[in-house]
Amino acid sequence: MKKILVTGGAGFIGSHLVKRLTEQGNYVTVLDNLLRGNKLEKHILNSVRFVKGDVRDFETVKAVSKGCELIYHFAAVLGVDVVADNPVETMETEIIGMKNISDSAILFGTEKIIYASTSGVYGHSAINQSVTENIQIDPRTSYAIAKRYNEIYLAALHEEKGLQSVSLRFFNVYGIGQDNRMVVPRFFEQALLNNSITVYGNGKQTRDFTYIEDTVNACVLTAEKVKGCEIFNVANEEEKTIMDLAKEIKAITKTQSEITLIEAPKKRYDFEVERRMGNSEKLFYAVGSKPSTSLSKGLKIISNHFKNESKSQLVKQRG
């Protein structure tokens, strides 16, 4: 058992690592600002020691790390249209906590830092290839130049400071409990209703969705197996277009909604790649295991969910 801090623990990735992490016996404190709302069931957030708080106030993450022996550094400012709206908060979140966070590691002697980077710093490089880490990168958003900066502190605190750290670069998570500012959410929302699935530009973009539950194996793996400093892929090596991902989504839930081709607004324009497929080989490598669910496995995963979901809420109104 070990003491494991888990920032942004009440957001989509956090609260599926932390309900993990309390399964495995370990003793987990959350901090998160809850501007997002808690995704935490309310099981997982009784067994947990939850602190409402934001990673830029120094003493508050310095009161939480006081005797972990990991941290998940996961909080952060998420969606496109939130981050394009607020740049620098979105930057402040990240680079501020992160030496907030570091600064506690070190202090009390914390083994590790687990960090939540991202696919976007690959930017608009290597679109006509699965992108390596060694790759040249080109992050232009906010968020990733800012995710790319934390990477490099982590690199150097490392050698300065013999701090051990590993920043997982995540290609479009999905999974259960996830907010509509994501697409695969926001379409499942748009089928449920029957409304029109819409689609920024020709939809023939691609994407490499990888499932929640691969992610938090590759947190979980990399925390316990990954010496030194190291960056990995987590990606799920199956590229789709966003076009497929409408139409699959149409077709699991029976909906009677169309597909409409809409403009994406000027503001998306950074994030927007025409292809994006990650390699993991390098983590298979690390740890012994990659992610593996495809992407149709997922989505029917997700849409079960949602019926089962839809039968409670009958049984309750019967009820």
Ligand code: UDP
Second form
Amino acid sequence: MKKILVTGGAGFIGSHLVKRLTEQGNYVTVLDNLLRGNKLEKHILNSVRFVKGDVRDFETVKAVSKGCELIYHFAAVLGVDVVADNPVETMETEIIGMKNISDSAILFGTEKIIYASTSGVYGHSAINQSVTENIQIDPRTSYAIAKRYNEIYLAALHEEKGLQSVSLRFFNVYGIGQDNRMVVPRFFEQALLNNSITVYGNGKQTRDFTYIEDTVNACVLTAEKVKGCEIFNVANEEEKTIMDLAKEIKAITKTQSEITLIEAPKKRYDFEVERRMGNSEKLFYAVGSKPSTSLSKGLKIISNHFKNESKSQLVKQRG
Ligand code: UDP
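Now show the form predicted together with the named molecule, given that the preceding structure was the form predicted on its own.
Then the entire complex follows, led off by the chain already shown.
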């Protein structure tokens, strides 16, 4: 049992992680600004120390991190549309947030920081290959550049101050409770409301969709087993076109919806990459497991979950 801080713990990945950590008997503090709502179930919320606040505020960060042996730093401005509209806030949240978290960690002797990085750091370098952590990266967006800056900052902190950390490059995480800024819940919502399923461009762009429980496993296992300062891909190693994703969600929901090809919103242009698929071998060798839930299986779990939800609840999930 550990004292653990999770920043962004009310968000999609954070809330699943907090659930797991509390079920394991840890004493968890959540710091979240609740700008995107609170995804923590009530009984979980009741079993954590919850603080509403911003990672850019050092006094708040100090107050919540004091005494914590481990920090999961997952608070971020997230989602292509939100980031494109708020690049300054995106970068400030990343960079000031990390400065505050790591200063606090050093001040209070926290053992390790687990940081939510992104597969976005690979940018267009993923076009011809399944990417490993050591290939030449190509971050282009405010979000990916700030995440990469923080990876390097953590490496510097390890070298100079001995602070241990793990940066996890997540590949298109999806699962129950995600809001429709991301493509999987967006297609589900469109299908369940019998609206058009909107595929951007020609639908041939690919992504590597990683199921949330596999993602949480990687978070927990790297915290337990990895020493020093490391970067890991958290990827399912299953490349899917967005058109195939749309077809699979159409089939699984038995919707009347048509799949429609439309031009991607202009603000997405800098963010769009043709191909993205990760290699998780490094993670496997370090912790003995890697993501393994097939996209078909993950989509079935979500579909079964939605069968128990009313359409009004579905719409309430909008981000
Ligand atoms: N996408 C789409 N239709 C939508 C939303 C997204 O075709 O309504 C595509 C988008 O162009 C991208 C992929 O789905 O290629 C994943 O988008 P998302 O925003 O979930 O994550 P990204 O990989 O862009 O960070």
